[in-house]
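Below sits a lone chain in structure tokens, taken as the form predicted on its own.
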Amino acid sequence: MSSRAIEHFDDKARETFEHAGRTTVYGGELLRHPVYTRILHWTVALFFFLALFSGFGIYLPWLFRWFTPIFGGGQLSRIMHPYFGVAFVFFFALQALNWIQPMLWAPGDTRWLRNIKTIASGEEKMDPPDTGFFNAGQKAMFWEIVAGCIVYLITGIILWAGAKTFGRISVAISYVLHDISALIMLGGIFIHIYLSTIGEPGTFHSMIRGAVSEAWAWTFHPAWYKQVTGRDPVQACEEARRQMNAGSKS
């Protein structure tokens, strides 16, 4: 699919979903995630956890058998699990098309990873000035999920069809790869939840309301802030600090 076709598809989808909801942006805020993006994000999250929990009950029943009643029992869990997985891959594919352009790797992302210890420790109050709409950590997780979805889809089809179609060796290998991919993705989700709440306060809020404060933008994504406002993020931060100090003195 060409980039122009993807953009046309995204434009039509965004236009359609904007009629189903509205994003209110107040003064001092910037639009971060439109309705379409937010609906895709939470739909992907829903089917990921449905697939995860139903899968736990199937592959580790001695430990997670208390998950299966949620899905109507072990047999129904086995029936529903592949459908949950297909839905997860499908909706993430739509999100991948939606985000493919800002997720492309850039030279600044390599520098971001080299300085990840400083960034994570909070020694630097602002992310590197060339951090765009997504930082390198978010991009790495995105491409990990892309790879994971490919593994899920291939191994899931093999497991779904069974040994009669693909042979016992293929099924045995698929079980291992399927489980390893799920564990890697689960670890990434824990990191994602941490960064979207404690690590970068305001990020979770942006996926609920769709808007972020300018302070959040110039702190965590300064290049994106400059792109959408035309203002220098460092100067904007200093100006806001001066206004705050002047307000506290008056």
Second form
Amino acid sequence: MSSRAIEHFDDKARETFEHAGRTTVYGGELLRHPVYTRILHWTVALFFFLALFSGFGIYLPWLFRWFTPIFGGGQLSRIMHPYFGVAFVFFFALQALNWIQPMLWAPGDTRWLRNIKTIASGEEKMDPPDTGFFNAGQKAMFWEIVAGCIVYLITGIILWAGAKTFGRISVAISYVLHDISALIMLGGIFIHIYLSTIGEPGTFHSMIRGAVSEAWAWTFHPAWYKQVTGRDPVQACEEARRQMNAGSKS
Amino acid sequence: MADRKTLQAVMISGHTNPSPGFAMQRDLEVCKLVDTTTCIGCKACEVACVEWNDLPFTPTTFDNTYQTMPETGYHFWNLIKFNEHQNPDGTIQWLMRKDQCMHCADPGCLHACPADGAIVKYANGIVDFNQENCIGCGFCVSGCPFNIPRFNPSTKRVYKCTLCSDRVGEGLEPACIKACPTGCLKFGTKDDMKFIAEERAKQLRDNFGWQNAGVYDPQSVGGTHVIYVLHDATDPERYGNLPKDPQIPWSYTWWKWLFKPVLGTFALFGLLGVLAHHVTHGPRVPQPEPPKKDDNIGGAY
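Give me the form predicted together with the partner chain now, not the form predicted on its own.
The next block holds the full complex; its first chain is the one shown before.
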């Protein structure tokens, strides 16, 4: 698919889903995620957790066997896990098409990753000025999931069909690769949930209501803020600080 | 049997002598001996297996050999593999090998199985599948070096030879042994069978000119509880892909029992890590924050 066709497909999808819902952006807020993106995100999340929980019982039964009754027992977990996985990969593929443009790696992203210590420790109150719609951490996670989905799909089909079709050695190798992919995503999901909720307050409702506050935008994604408002993020922040100080003194 | 042993009388009231059988040692480990040199390919063992285990009819395939079907099935656990082997001197050998579960001392299927209680190994060496616990993932198929477990798509469970654990538990020999007319199949303790097999191999070497005759009891899976006497133990592959050096994949040994739990725990540390970050560093909040106080008044403890 050419990039034009992808863009056309995404535009069409966003437009269609805009009729299925609504995004209210109040004063002092910016539109972050349209209805289409939000629906995709939560569909992906749903199937991710269904696949994760149904996979736990197969991964380490002596520790996670208590997950299997959720799906009606070990047999049903085993039967449904591949279907959950395929749905996860399918909806994430749509999300990947939707996000491929803002997720492309930019020169500033490598710098962002090198500075991750100062950002994570909170030393840097605001993200670097060239941080766009997505920061390098989000991009890294996105591309990890893209790679992970490819690994899941190939190894998953081999495991699904089994040694009878693909031979016992390819199953044995797939078994390990499937696990590694799942372990990376399991570690990643904790960071993802943490940062999008209590780690960086104000982020969560970008996926619920679709809007974020301007302060959130200039703090975490200054380049994006500048692009959509035309204002300088640092100046905007300073202005808000002056107003706040003036308000607290009166 | 273990349960037999617990019910063995060691003292008897009003009985002066030691009780009968007291202090008698009995080897628990059972073994099936298949002497491929005396198998005539009559298939009596195939019929006996289907009969005793009450397996439904499986259609046979005729492919111009003396083999009933290409390979064992979920309703056909015991198959005489037929191979025509040409010797270097141009003579032809018809090789008959009874193919069934080998009941490995170190079973690859059991290592690969993620379902609690679906595969068990008994003290007597029998490896048995409990289908009520099987989740039908099929990992046992890839764990088995002998290509034995068979997935039944209608029940979504895996089946294989039980070494007639129900018969053996009652002190009977497996059904295939009972049916064998030539004495090519024998059943007893592992030590006894190993002894008989080695004697027979020696006989083949000394008296029949099979210099490479030997016993197949692969140590790479800790030995098996089904052993073969082969005309040529250096090339078991010719007997219908009997692996020379059966191996259990690394995935089901080191990866499954060491790395899986360890790395899984590491992944869960991710959860602890982010929570620790929140406690020690706190959230990153949108700027500007409310003005800070210089001295953190309150909360001295």
